[in-house]
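Just the one chain here, laid out as structure tokens, in the form predicted alone.
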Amino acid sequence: MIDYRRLRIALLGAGAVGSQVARLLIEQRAELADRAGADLELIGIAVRNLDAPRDVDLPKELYTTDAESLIHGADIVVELIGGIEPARSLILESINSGADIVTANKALLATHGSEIYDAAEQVGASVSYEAAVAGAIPIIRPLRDSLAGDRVTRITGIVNGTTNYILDRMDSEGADFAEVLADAQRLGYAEADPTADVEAYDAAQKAAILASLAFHTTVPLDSVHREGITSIDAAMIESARHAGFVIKLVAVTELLQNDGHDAISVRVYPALVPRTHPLASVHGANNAVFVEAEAAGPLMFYGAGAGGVQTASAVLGDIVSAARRHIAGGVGTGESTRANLPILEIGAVTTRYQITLEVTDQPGVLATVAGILSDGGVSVATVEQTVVDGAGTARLVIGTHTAREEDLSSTAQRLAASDVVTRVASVLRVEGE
């Protein structure tokens, strides 16, 4: 048996992911040692409550409420607490004590990533976070390492399993949003308070991380345009289906031109995705990230976006990588955010749209609507009209040619104010064409 050097692993948090990481570190210790070239010893698990029920039966002597003492005796600290504090303070203290960091904390990285990366760079530590975006899917390392020499032009991702489960069932079964959300909560896909998922806060955090990596630019969370899925109803799903689309909550990070110079757009919203696009076939609570690069071309990463053991797989991969760096020596790999590209407002984005209007059923309405669109610089590609029997109204579903978001937004306001339009039912963007 090879006598490997021992590396001490401190685990912060023993929830669904943390307990699985601990189990795998213990059960696969010998196998992991062969992969890492080091004996990975789990020296302790910091928790808030020693008596709380756990998903996995682990040795009780590993648990402690003294996180600070634990991290000062560790070579690698694995933070799986979540949230901002005390995670931020404990990570910074771990870095200052000389430890490398592995984390799955998307919220922390999206809001305080620069501070953490800078602290790590000052002492030569590494920060690894493969599990922070898209669960078990390997996407962070491909963007940070494999595609570092290429020019990424666009990323379109389904990065929230809860919303994808909801929209997928609405599409496949014709179910209502509230009904499917209740099922998602019962099955554990959605929290009792689903705001972070259905209002796209979770996806926006992941989009900020992906954009920072892809475009080598620090992307503050408040620069990510965010729209949730609570306004999506069965009629919108059916209209999308009829037009050959499926509605998905997508995170889009895109390289654009602004006055002849590179700039980026980062946005999250429900969008129409052609049913022929690979992202349209992402079902259930799965995630997928579609990357487009100049040399490599289109690349698709697909798999489980959540789940304790699935996410633990990504965490263990980071632990092994950190251990190999310890054995090889040298400083950690810092984050490349030196491009400092400007981040454009949503108004600068150009795409196609589907506008659904409820209008009065009378002669000349279509001409009036077409005139408002034309005056706003929005060109009509398709129009479908359905008369609502006995209501004196009609439903117009208008597909546009490519238009600037700023122009479309102002035009939608003028449509809403028109005497012939009773309601702007929805405005959905088209992505993935």
The other form holds:
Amino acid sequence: MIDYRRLRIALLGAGAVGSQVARLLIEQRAELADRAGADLELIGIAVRNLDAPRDVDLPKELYTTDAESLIHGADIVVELIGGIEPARSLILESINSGADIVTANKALLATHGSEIYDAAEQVGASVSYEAAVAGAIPIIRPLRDSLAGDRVTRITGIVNGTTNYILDRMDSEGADFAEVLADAQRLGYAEADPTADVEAYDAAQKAAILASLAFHTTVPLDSVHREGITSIDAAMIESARHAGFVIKLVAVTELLQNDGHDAISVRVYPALVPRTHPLASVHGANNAVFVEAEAAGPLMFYGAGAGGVQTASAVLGDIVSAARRHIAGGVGTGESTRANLPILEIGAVTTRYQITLEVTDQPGVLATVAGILSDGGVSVATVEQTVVDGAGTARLVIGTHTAREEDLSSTAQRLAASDVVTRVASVLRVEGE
Ligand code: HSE
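Can I have the other form now, the form predicted in complex with L-homoserine (HSE), not the form predicted alone?
Time for the whole complex; same chain goes first.
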């Protein structure tokens, strides 16, 4: 057996992911040593409550409530507590005491990423966070390393499993949002308070991290345009299906031109995705990230976006690579945020749209609607009319050519105010065409 140098691993947090990471570090210690070129010794697990029930039976002596002392004896600190504090302070302290960092903390990286990366750069430490976006799916390292020589032009991701589970069941069963959400909560997919998932806060944090990596620029969380899925109803899903689309909560970031200069857009919202697009076949609570790069072309990364043991796989991969760096020395992984690109407001973004209107079924109505669209600078690509009932109401489903969001939204307001329009049933963007 090779006499490897021993590296001390401190784990902060023993939740669903942390307990699996601890188990795998212990059970696979010999194999991990061969892969890392270092013996990875789990020296302790910092928890808040020593007596809390755990998913996995681990040696009692590993647990401590003294996170500060634990990190000071560590070569690699694995932060799986989540949230901002005390995770932020413990990570900064670990960096200053010479440790490399592995974290799955998307909220922290999306809000305090620059502070952490800068602190790590000062001392040459690495910060690895494969598990922060899309759970088990390798997407951070592909963007940071494999595609470092390419120019990413666009990322379209399904990065929240809870909302994909809900929308997928609404699509396959014709069920309503509230009904599926209640089921998702019963089955443990959705939290008792589902706000972070259904209002897309979780997806927005992941979008900020992906955009920053893809375009080598700092992306403040408040520059991410965010809309959740609570307004999506069974009728919208049915209408989307009829037109050959499926509704998905997508995180989109793309490189754009603004006054002849590069700029980016980062946005999360429910959108119509053509049923022929690879993202349309992402079912259940799975995640997928569709990356378009100039040289590589389109790439799709697909798999489990959450789950204790699945996410632990990504954390273990980061621990092995942090160990290799710790042994080899040299500078840490460093974040490249030098591009300093402007981030466009949603109003300046262009996409195609589908507008569904309920209108009075009378002569001249179509001409009035067409006039409002034309005055607003919105070009119509397709129109389908169906008579809803015998009471003189019709439904108009209008597909537009690419339009600027601010033009589209002022046009939608004018349509809503028009005498011939009873109701603007939905305005949805089309992504993935
Ligand atoms: N709540 C997230 C999801 C998993 O539903 O995908 C953790 O990011």
